[in-house]
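Below, in structure tokens: the form predicted on its own, a single chain.
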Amino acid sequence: MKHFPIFLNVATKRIVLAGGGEAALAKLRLLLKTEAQIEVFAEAPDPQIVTWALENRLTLTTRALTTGDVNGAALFYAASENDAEDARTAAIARAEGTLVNLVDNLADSQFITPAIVDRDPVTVAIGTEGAAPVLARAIKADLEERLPVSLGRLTRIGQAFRKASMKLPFGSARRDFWADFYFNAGPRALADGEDAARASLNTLLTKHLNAETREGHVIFVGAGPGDPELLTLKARAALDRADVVIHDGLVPGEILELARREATLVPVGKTGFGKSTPQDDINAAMIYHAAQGLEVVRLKSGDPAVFGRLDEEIDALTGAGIAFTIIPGLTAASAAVASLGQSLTQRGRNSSARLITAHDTKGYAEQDWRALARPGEVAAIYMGKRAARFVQGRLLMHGADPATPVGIVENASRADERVISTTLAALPDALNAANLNGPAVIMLGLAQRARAVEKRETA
């Protein structure tokens, strides 16, 4: 992100822009919109710009821009549609300390306008960082269709009300309030007129202030092998309503963004053969919160009920009363499986497919090793980097074959996934070669299927 967008505050503040043609038409309009002071230099304004200097919308001065003419003010915009006028007057604006923006010019550019959908107060901002400007008119034409235009009334008539909505306790108390308004009874009062919607909110705020307090929760959320897109639509809206988000090491910054901006994150990563936090401080952390009467999501990579330790985070929820939920995720074989172009089972070839980890609290965990060496099995191998010789010697052992296929596939479903085609006699030192530094599944039976894949790589 080169272009940290927000949103400033130009009430009676100076904007300056140099130009009179449609350029500075294009940004007049929408600056106008603002209760900023425009003012503008142009030896040649087009008529509407002097129109709306008579209508007192904004200051016009017919002539070119000079020294002074830019100092103390809050953006500047060159817009003459001339190269070399707009690096003159920008030059100009720089030195006397305020941002520039040149009209089609983003690399000498120190900020850009977005593409605006306008609810006011309800403002959507859009932007590309140039890269795309038809991208952003689309978004903000499909925005425009989907956003009422009685949305700006209504939030109005909400942000009178804000004070009185403090009663409430801070968190989900009052955003249950505000969803209750916006989402129901508001749209549904409005349509008897403003007053009618003013109305509705202290009747609302005395409902939701005698309501039952709401005990605490947890819910378990898959976060998938690290793909925000893998998020089932039941995960999304958890972390949306989220006041807690109790996360594991694995889980990317990409779906960690998708929790509300006021949701407190505790970070509780655990590290194979590694610093880790330790278990009862974990559930000591879900019991805190949730006894705050919070929404804490505890959030597991891949799915909650695959090698994530479930049970023992339910038993101490259970022993302290507090009622829990789980919302599934994907596990890290399925992504594997579709790295590698195969299926799990395959009739006539497998009719079980085995989620087995390489090593349990204790070390190396055992097998049904026998079976796992028949022809034609399929395993997904969590955690097994380190193991890998372990379970090549025991598969060996008990009649394997050498040229078993092994896929291995790190940091599945993301974009530095790598896919490393093997075969068990070559395991280990497939492994070393490669040198993996993040989450891997090694799938015992199931090598890559011959087809065009992004980096792909063969031991």
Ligand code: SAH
Second form
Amino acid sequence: MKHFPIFLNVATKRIVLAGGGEAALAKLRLLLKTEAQIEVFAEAPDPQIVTWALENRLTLTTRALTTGDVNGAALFYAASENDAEDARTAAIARAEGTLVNLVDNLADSQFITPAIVDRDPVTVAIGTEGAAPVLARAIKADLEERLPVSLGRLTRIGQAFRKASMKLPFGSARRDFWADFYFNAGPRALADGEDAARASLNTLLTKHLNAETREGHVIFVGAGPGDPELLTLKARAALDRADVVIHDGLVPGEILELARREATLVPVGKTGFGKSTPQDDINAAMIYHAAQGLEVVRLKSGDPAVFGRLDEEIDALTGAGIAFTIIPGLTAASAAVASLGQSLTQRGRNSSARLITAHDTKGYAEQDWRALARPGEVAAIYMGKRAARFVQGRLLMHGADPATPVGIVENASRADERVISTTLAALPDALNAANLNGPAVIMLGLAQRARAVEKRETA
Ligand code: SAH
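Switch from the form predicted on its own to the form predicted together with the ligand and print that structure.
The complete assembly is shown below, putting the previous chain first.
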């Protein structure tokens, strides 16, 4: 991020602009929304600027800007539509210690003006660092449509009530109250005028004060294999409401960023071989937060029910009398076969597919190797990187064909995904050569489909 977005208090501050044509008009329309004192310098100002000056909305000086004119201003805009003239006035402003913007000249500007959606006091600023003004305009149009025009009025009315709302305990109770007001009772009451909207706040507060305190609750949420777009809508909604998010190390930052901004993030990393959080601590964290009446999301990679020790966590909650729900997610094997361009099951080849792990609590995990060694069998091996030689040995011992295709998918669905096609005979060597860093699922019986037509869209 080259440009850091902030909201600058310009009330009673001066903003100076040099220029009197179209570019100046466009900027002035925005600046006149502020409480700043606007000063314009232009030899030949557009009649609209003259009108604004007559209405005392800005002060107009009908000559070119010179040394001493900018002194002490909060911001300066060079908007003459003449490069040499803009460079001249910007140099004066810079020398007089003011932040400058040259219209349509990103390189020499110290700040840029974002596209703005104005529902004062709710203001949305959209910037693309000059990279895609068309995109900024499209986002603005989208938001203009989505944010009701009454939002600003409602916010002002709500603002005056913030103190009173503190009678409700901090956290979900207070949040529920405000959500009820802004999206429900408020807009309805506002239809009958601002007094009605103000009155609705009192009624609503009484209703929420009398509401039973919310019980704590844990939602097990499947975060999917890593691509945020593979989250379910329910997972997104749960993240949106969460007070606390207790998450695995495999859940990427892009997904954690979707959690409500005020949510507390509790990392409980568990890597097969690195540092990990003991299961008891994870259980204790869930119980601790839920017992306070908070909305707890237990965010697990993939599907929470696949190699996620879900039962142990459910048992702990049940023991503590805490309710839970489960939102399933896309498991790594599903993402992996998609990347291979393959079907997990196929008529005539395999009518079953197994999800197996190469590790269990006692070390390497034993499986029905004889069944897995049969031609056409398909299995997704989770946590299998280190156990590959063991798996290979067992399968060959039980008569598996050394030429059995194997597909290794690392970081399935993520930007850094890698797919390696190999055979059972070459599996350990292929893994060594690949030097995998990320999570990988080994698809026994399936390598990447030969034709390139299955290539994943990256757009
Ligand atoms: N609940 C998860 C699995 C957790 S066990 C799920 O349903 O996917 C952790 C193992 O899952 C890793 O060792 C790896 O084998 C696999 N895994 C998780 N995310 C993966 C990804 N994006 N790509 C490949 N394998 C992944």
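Residue numbers count along the first chain shown, from 1. Keep in mind the model is a prediction, meaning the values are calculated, not measured.
> Would V221 and A24 land in the same rigid part if the chain is treated as two blocks moving between the two forms?
Replying inline: Not the same part.
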